[in-house]
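Encoded as C-alpha cells, the following chain is the form predicted alone, with no partner shown.
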Amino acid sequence: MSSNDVTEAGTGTGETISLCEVPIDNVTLDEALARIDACIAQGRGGYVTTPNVDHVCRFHRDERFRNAYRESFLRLADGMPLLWASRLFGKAIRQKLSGSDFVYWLAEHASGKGYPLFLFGAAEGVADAAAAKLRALYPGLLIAGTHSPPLGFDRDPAASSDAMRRVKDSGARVCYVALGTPKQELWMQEASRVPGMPIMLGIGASLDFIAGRTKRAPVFLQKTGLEWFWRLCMEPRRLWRRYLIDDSYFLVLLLREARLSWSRRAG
C-alpha cells in the first residue's frame, strides 16, 4: 500500500492547516497511518475525524461538535470541494483521504500490524456483514467484535457506558464508529476519555458501503465532487435538507475565507 494510491494535491509537510477555521491535518496516507501507529505504540487512545463540506458547516453551527472536532488527534480531508478550496487559498491539501476509502486502507494496515478491529454502529447485522467482507479482503485481519447499539443509547449514560465497556474489553486497538454525524463525533469524544479505549475512526455510512447495503457513488462522481449528489438521489427524504439547505452555508464560508485571504495578501 502506498500514498501514491490516493489523490495528490500539491506538497506540504504534514502540518495542520485551517480551512474556513476548521483544523485539517495536511498528511499523506502513509503519514496518517504512522500517526495512528504512534498512538497505539504509546498506549494512547484518541479519535480521527474526516472533515467534509457538511462537517465544515456544522462546525460553525454547533459548539459541542466544534469542541469534539478540536479534540480529535487526526483530521483527514474528506471530499474534493475541500481540496479545491485549499488550493484556491494557497493551502493545498496534499491528499484526499475519504473515510469511505480510509476504512479499507486502515483495515489492510491493521491486518499487517496485527491490530484487532472492532466495528461499532450501523443497523443490526450490518457490522457483521462488513466484518465478513473485510476478513475476505484481508485474511490476516483480526475482528475483535461488532456491536449495533439501540437507537438513543448515547442519551442513556448506562447504555453508553456499556457500549464503551464492550469496545474496551474486546481488546481492539482500532474501532470504526458508524453512528453518523454529529452523534459519532460526540460519542468518540466522550469515549476517548475512558482509559483503555482503542483508536476510534468516525466513518458515517461506511459499514453500509462495505456490507453492500448501500451503493457508493461511482468513482467519476467522487472525483468530480458530486458524491453528495449521488447520496441525495439514493436517500432524498433523509438528506435533502442537509445537502440543499444546511450545506449551502459552505458558500458563505468560502466567501468569508476569500475576503480574509485577500486582505492578508493586500496587507
Ligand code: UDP
The other form holds:
Amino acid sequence: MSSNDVTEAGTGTGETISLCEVPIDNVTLDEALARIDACIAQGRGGYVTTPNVDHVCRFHRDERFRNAYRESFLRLADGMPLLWASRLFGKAIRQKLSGSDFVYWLAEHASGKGYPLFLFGAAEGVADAAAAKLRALYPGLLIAGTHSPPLGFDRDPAASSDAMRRVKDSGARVCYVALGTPKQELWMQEASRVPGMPIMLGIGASLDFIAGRTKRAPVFLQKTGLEWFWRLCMEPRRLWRRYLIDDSYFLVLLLREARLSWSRRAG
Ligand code: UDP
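Output the structure of the form predicted together with the named molecule; the preceding block shows the form predicted alone.
And the full complex, kicking off with our chain again.
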C-alpha cells in the first residue's frame, strides 16, 4: 500500500481539529483504517466524509449538510488547500487522505480483512466497471454488490429505502457512496440510522475515476492544490459556479480564521 507523506509536525495522534469551524480528524492512513476496523468490529455503522474547500464553504451555508458532517464518525482531509491552511493556523494536518486515493487504500484493506464492499451511485454501468477494476487490482476483494439508482431517487422515500435495503441485505461491511455533494452526505446520514447498514464512505466522482470514465488530475496538480482547476477544465459548464463563485467564500473564511488566530495569540 502506498500513501503520500505524513507530516510529523502535526497536532498529535488523531485528535479532531476545527478548521474554519469544520471538524477534521487529524489521522494518518493507518489510524483512519484502524478507526474503520473498530467501527466494523463493534457493529456500529456510521459514515466517513472527506472535507475539501467545496465542503468547507457548503458547511457554512447549508445547515442540513453541516449536521450531516457533524454526525460522521471520521472526517478525512481531502485536499492540499486544507493542509496549507491548517499549517498557517498552527494545527497542521498530518496527512492528505483524498477520497479518490482512499477508495483504493480501503479496497486493498477490505480485501485483506475480508470485508465485502458495495459500490453505490454513479451513472449506470460505472459502478460495475469500477468493481471489475478493483477486483483486478485486489484479487481477494469481495464485491457484495453494485447499484446505480436513477437520478432523483433520493427525493423518493420508497426508492431511497429500497436502495438502503439492497445495500444492507448484500452483507457488505463497507459501502462507497458516489452521489456527489451534498446528496451523498445527506443520504449517508439517513442510511446510517438504519440498523445493519455497513460503514459508508462518500466518494464523489471516484467511481468515474476508477472506471476510467473521467480522467483524474495528474499528480503534480493534486500536489499543488490545483485538482479543482483540472476538473473545471474537464467540465466547465457543470462546475464553473461551484469553483469560481461558491468556493471563493473560502477566502473570507480564511481571513476570519486568521483574525481569530491572531486575537487568540495576542490574548
Ligand atoms: N451522481 C449520482 N446521482 C446523482 C448525482 C450525481 O449518482 O443524483 C454521481 C455522478 O454520476 C458522479 C458522482 O455522483 O459519478 C460525482 O459527482 P460530482 O462530480 O459532483 O462529485 P464531487 O466529487 O465533485 O463531489
